[in-house]
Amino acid sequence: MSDEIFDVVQIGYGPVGQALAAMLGQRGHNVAVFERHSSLYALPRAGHFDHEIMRIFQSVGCAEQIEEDVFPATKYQWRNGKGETLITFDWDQVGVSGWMSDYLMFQPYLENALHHAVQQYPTVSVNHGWEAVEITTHADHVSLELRQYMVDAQGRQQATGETKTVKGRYLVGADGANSFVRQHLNLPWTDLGFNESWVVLDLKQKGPVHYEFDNGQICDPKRPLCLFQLGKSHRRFEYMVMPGEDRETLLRPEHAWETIRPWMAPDDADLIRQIIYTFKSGLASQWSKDRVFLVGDAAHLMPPFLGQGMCSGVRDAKNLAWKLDLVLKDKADAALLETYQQERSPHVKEIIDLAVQVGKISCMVDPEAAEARDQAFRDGAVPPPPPFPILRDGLIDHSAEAHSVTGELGPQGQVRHLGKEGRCDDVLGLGWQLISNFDVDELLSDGSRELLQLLETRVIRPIPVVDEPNVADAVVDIDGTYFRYFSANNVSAILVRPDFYVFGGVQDKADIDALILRLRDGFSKRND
């Protein structure tokens, strides 16, 4: 066993694990990743991500490569068995994160881009073909025992007999729904009640294919079905396993082609996967133990009807990464890590509950219940979906003066600075951001300055294009994103965390110092 102690040892290298490894490597941490599969997984699972996740991909330098194949979705419709539109989700807009609202993707291409990003960071090592078998926690580190596997000529994994033990100051389980880490540490799990089996078909198009109804759900009680693009060259169909159906029959290619005959035929595409998935919902009630943390499907599961499973895992990774960074660099006490579950668990629980609710609407197979549902939509009796969840706990402004933008995603606009033009994170850098429409410098106390310096905060004062000739070293708000944000939210300054969530904001510039000192107090309370 080597005496080297990595900053982080990570189990699992799907997109959530890749994102976490890239973020930690970007900050210079020594990370050892172990993945039981012998290579990147060649088939898709997730098919959607949103503007927030694209900004996270941007932050690790792979957004441009991902853009090459993703399809920016403009709308997502729900129709009934008669072809009537029940509801339309308008996605044809730029999100607050500075990217299009929603994207459809072919996951292997996404993983290739993330893997390429990870490879840019020399402090990250990725080890395929190693399976975790034992975790031992110590006062100042975690030991992980692993067993090596190789793929034989028949494509089966065979143990080589080689083992190794590695150490890390922290260990992260990004090892999926059947998480070894969660089970080995006996971390409790709550089943949230959704359990429905669907056939999933993935197809590679032989040429361009377009339909009037391209992306959405068909809520037909005879057989609920959904279809959507997987990037620019693949498609997916999913349809419910109906009561009494024979699974062997459902997995025959001829059954698949018959089911999707209104849209595709073998001349249009190759069927690259046909499988039955059981969609479930669940949540770990404990996301960490000692120096070990769970992220992604290891911590939560949801049915796919909102396309937020992978997204939620990437949010976990971003949240945990910036906190581990501060702790590993001794800029914050380890107690900061307690806010990880405190923030992420209620956020993802709201999304799971909504996905389950939506799934139940889609999965109605009783004709009378489905007709009542349809009539409710026709009558306008179905309330609109709730706003997307925000952070409500953890390291945010909890004072009586807290602004309404607290816990929401902060904005990213197009800016120009010192001859460089682009999205703000690319032009000015990542990390904490203090964004204001006034000069904050003369209003800050020594305590606030020290904290902003410790956190390597970017102090940003975007100005309108018309004022550019009059301000040296200006940060120019090219597309007016920040002006519109300040005006729409009646706010004059916001303090944005490295995961792009707003710690807090102020309307009156005289309150900016007090806001920053409340952040300092938030750190201090966790150090006591």
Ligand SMILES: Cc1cc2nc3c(=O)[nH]c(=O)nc-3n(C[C@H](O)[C@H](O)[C@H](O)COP(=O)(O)OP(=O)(O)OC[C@H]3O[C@@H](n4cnc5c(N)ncnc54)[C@H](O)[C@@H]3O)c2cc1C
Contents of the next structure:
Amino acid sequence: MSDEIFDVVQIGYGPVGQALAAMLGQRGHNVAVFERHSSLYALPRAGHFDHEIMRIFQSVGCAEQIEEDVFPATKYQWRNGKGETLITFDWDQVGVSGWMSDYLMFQPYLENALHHAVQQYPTVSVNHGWEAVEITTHADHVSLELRQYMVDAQGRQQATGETKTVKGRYLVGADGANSFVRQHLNLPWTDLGFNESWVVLDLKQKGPVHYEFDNGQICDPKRPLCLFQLGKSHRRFEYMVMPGEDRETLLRPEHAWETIRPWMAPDDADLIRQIIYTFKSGLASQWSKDRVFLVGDAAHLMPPFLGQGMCSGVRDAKNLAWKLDLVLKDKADAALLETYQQERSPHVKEIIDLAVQVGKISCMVDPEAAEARDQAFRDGAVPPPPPFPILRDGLIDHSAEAHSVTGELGPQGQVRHLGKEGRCDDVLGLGWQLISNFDVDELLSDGSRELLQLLETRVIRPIPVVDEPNVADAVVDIDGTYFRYFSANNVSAILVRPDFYVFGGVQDKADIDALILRLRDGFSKRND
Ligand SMILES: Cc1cc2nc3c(=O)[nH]c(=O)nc-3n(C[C@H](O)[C@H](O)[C@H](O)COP(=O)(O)OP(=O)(O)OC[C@H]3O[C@@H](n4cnc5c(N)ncnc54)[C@H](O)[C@@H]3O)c2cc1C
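One more: the block was the form predicted on its own; return the form predicted together with this ligand.
Following is the full complex, with the preceding chain placed first.
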């Protein structure tokens, strides 16, 4: 056994593990990743992600590569079996994160881009063909036993007989829905209901194919189905396994082509995968134990009707990464890590509940119930979807004066600074941001200054384009994002965390110092 103690040992190199490895590598930490597959997984699962996730990909330097194949979808519709539109989701807008609201992608391309991002960081080693088999926790580190696998000439995974043990100050289980880490540590799991099987077809198009109805769900009680583009070159169809249907028949290519005949024929595309998934939902009620943490599907599972499973895992990674960074650099006490589950679990629970609810609506196979549903949509009796969840617990401003933007995602606009122009994170850098429409400098106490310095906070005062000539070193709010944000939210300064969530905001500039001191209290409360 080597004596080296990695900062973080990670099990699993799906999209969530990749994102976490890139974030930790970017901050200079020694990370060893172990993945039981012998290479990147070549087939897609997820197809959709949103603006927040694209900003996270931007933060690890792979947004440009991802953009090459993704498809910014402009709308997503639900129709019934008669072709009537039940609801339209308007995605044709730039999200608060500075990227288009929603994207459709081919997951293997995304994973390639994330892998390239990880490879930029020399402190991260990715070890394929190693399966985690035993975890032992010690006072100051965790040790992990691994068994090596090789792919034989027939393409089968075979144990080589090689084993090794590695140590990390922290261990992260990014090892998917059947998480070895979760089960090995007996971390309890709550089943949140839902159990429906769907056939999933992935196709590689032979040329561009577009339909009037390109992306959406057909809530037909005879066979609920959804179709959408997977990036620029692939397409997905998913349809429900109906009561009494024979799985073997459903997995025959001729059955697939017959089902999607209204849209596609073998001349249009190659069928690259046909599989049955059983969609379930669940949540770990404990996301960590001692020095071990769960991220992604290891911690939560949801049916894919909102396209948010991977997105939620990437949010976990972003949340955990900046906290581990501060703790590993001795800038914060390990107690900060307790806010990880506190923040992430309720956020993802809201999304799971909504995904289950939406799934039940679209999976209706009783014609009468489906007709009643359609009528409710026609009558406008279906309430609009709730707003996307925000952070409500953890390290956010909990004071009586907390501004309403607290816990929401902070904005990213296009800025110009010292001749450089682009999205704010690219131009000014990542990490904590104090964004204001006034000069904060003279309003800060020594305590606030110290904290901002410790956290390497970017102090940003975007000014409107019209004022540009008067201010040297200005950060110019080229597209007016910050001006609009401040006026729409009646706020004049916000303190934004490295995961882009707003710690808190103030309307009156005289309150800015107190806000920063409340953040300091938030950190020190966890040190007591
Ligand atoms: C049909 C379908 C459609 C979906 N659509 C969307 C969507 O549109 N948008 C969205 O956001 N999400 C979607 N999801 C969900 C999304 O695919 C998952 O949430 C996401 O892949 C989870 O990523 P992960 O990295 O946590 O886990 P995984 O991708 O499962 O990766 C876990 C990795 O850990 C490895 N591993 C496991 N055990 C061990 C071990 N003992 N040792 C070493 N390695 C190990 C595995 O080999 C695997 O590579 C969809 C899912 C399905 C099934």
